[in-house]
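Just one chain follows, in the form predicted on its own, and it is written as structure tokens.
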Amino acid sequence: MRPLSRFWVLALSPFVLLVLLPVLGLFITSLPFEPWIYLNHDVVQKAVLLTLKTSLIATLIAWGIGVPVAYILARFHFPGKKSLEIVIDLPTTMPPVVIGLGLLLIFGQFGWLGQFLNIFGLRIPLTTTAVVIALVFRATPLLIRASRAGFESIPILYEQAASSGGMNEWQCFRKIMIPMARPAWMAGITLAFTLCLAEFGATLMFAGNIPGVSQTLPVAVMSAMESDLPLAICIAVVSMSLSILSLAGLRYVEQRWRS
């Protein structure tokens, strides 16, 4: 790769500016509230263990929904192909309160699922459960698109040579595909994982906003700023820093098992 010239630096300048002074103005800002003696509020630890557990979970769950669809589009044509890639990016163009409304309508009490999970006593909304079930919603388009770059860019030669090797599809999908695909999947994995940390609209809609079983940090940052702004500042750095370490952390995994 050939240096930065200066004006590729100029041209760069406007996007990183737009995205630090936001950063930059929440941290700054929250220095005279001394945010760190928040830490041990309980608000805030329970917002920031439901928020990573959700998120793993969520994430999880994406993985093993999305990557098989992923490889699907990547490599056959079928009927109705177009529109299911229009339906599977139907959650990130979406405004997340109107998918929280959506997944309320139907798994709520008077929902058409709803109704039948309640014959048997199953409740999901106002849950940790409505909570996985939103990011699971808005994460997983972002892996699937994420990991059908990475089985597209792979020669079909790849899996020609598996089957006259005797292995059946599944064999080869496990076997060759997947592993090859790790980069791009796990580059999914990152943006999924940190789209849950951030998820707000989703969640509040479908999950509620209840401590310790629905108020993710997003959330825990609108309800406190209506009673108690520090507390808001110091969830919103908590909540900023959590993001920013996984991303990197995230970032240094995934460059590890490129190499």
The other form holds:
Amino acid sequence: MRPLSRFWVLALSPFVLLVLLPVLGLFITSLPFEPWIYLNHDVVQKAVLLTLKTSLIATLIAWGIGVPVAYILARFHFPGKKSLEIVIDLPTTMPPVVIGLGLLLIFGQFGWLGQFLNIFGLRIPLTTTAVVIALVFRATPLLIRASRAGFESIPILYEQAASSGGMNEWQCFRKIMIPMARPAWMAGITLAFTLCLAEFGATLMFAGNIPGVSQTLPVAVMSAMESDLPLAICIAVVSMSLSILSLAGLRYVEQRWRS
Amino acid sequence: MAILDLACRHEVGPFALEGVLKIHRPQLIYLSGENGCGKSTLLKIIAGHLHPGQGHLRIGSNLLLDTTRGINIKPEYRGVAWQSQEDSLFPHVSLEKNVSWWHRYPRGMELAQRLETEPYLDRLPGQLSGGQRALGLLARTLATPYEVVLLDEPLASLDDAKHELALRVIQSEVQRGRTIVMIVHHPERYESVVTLPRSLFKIELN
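Output block for the form predicted together with its partner chain, input the form predicted on its own:
Whole complex next, starting from this chain.
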């Protein structure tokens, strides 16, 4: 790597401006509204707590589901692998609202799963569980993609060596593959968690807009826009700050773990 | 009953590794042969990392491979220790956890001591020199409880003094009743080297 020359700074600046403008704009225009007075607002606090809680749980679940799938894709060939790869990428290419609608149709009162769960008195749509399910749906593909690249970069040699020492496939996966691919899946966790903080379409469609139950920060912004613009701007600032802080914090952990 | 009884035919491009290998009593076998004659391939077939087109393999009374009957025991259940030509120390854990397999085979610590690597036990493999890594890897392979041990050029990166040391430790393992097949690159340095020919091989060792 070499120091950036003036020529390339020129090429970099449009992109930086493009990203920074809305962020700065939001912060600056929010100042006259004194957004900090809203920080104690019940709606804001509930939305922050709910967003953090559901994003954390969803990211952990996505890790648990995604890492084994990533390993399978990196190491095995089997019939239908190509189709599975398309299925895995679907949630990242589909409009989130469509995913939310799909989930609603399956888990809804008359959906296949919804009818089944109804027998046990369980209702998923319009609950916090629905938020988590929607987030897991959106986040898992990101974890799979990031982790898969990590597993693929590990030479097969280590698994061979482990098996010749009597370690079975599970022990090898847990003690060698997961720790060795840690930088990769940690990058996936960063992507997944920050996506969860920002998720809107699938959450609103499937979980609704109930304060304290399913009203996450992005949903609260939209909700407040209809009646109280200063409140909406305050929630937006909080939401954006949370994303920036999480990104910085997780990147820091990534760096620490790499070295 | 032979300790190891292998017959195989494995095609690699235009070249076929084909023949019979029988070992009747515990011993140290130096295996040599020109580049590309299939030494490493042979060890991988025995260890179970390569499936030959045709063949059968018995170790003691255990049938590990029989292509006619579709039997192919996984490497972890073969009871064969195998060490690759490349450095395969697990880079994310200390040398101590490497040689003892996460404290599963405590003998690794004793072997590390005899191979003079115990001052580095708390280090990660990336913090060791090439020679130290080679000795650590050897300690890890020998720490396994298996009677048959396959070593693919384990001494290549060692200087003369460490080479002697490692060789003494390997030889003493044979006294414990182990059978060790070791690929060597300079056959003139060892006694009674077995050469793997390019053609059909038939090796029977008493």
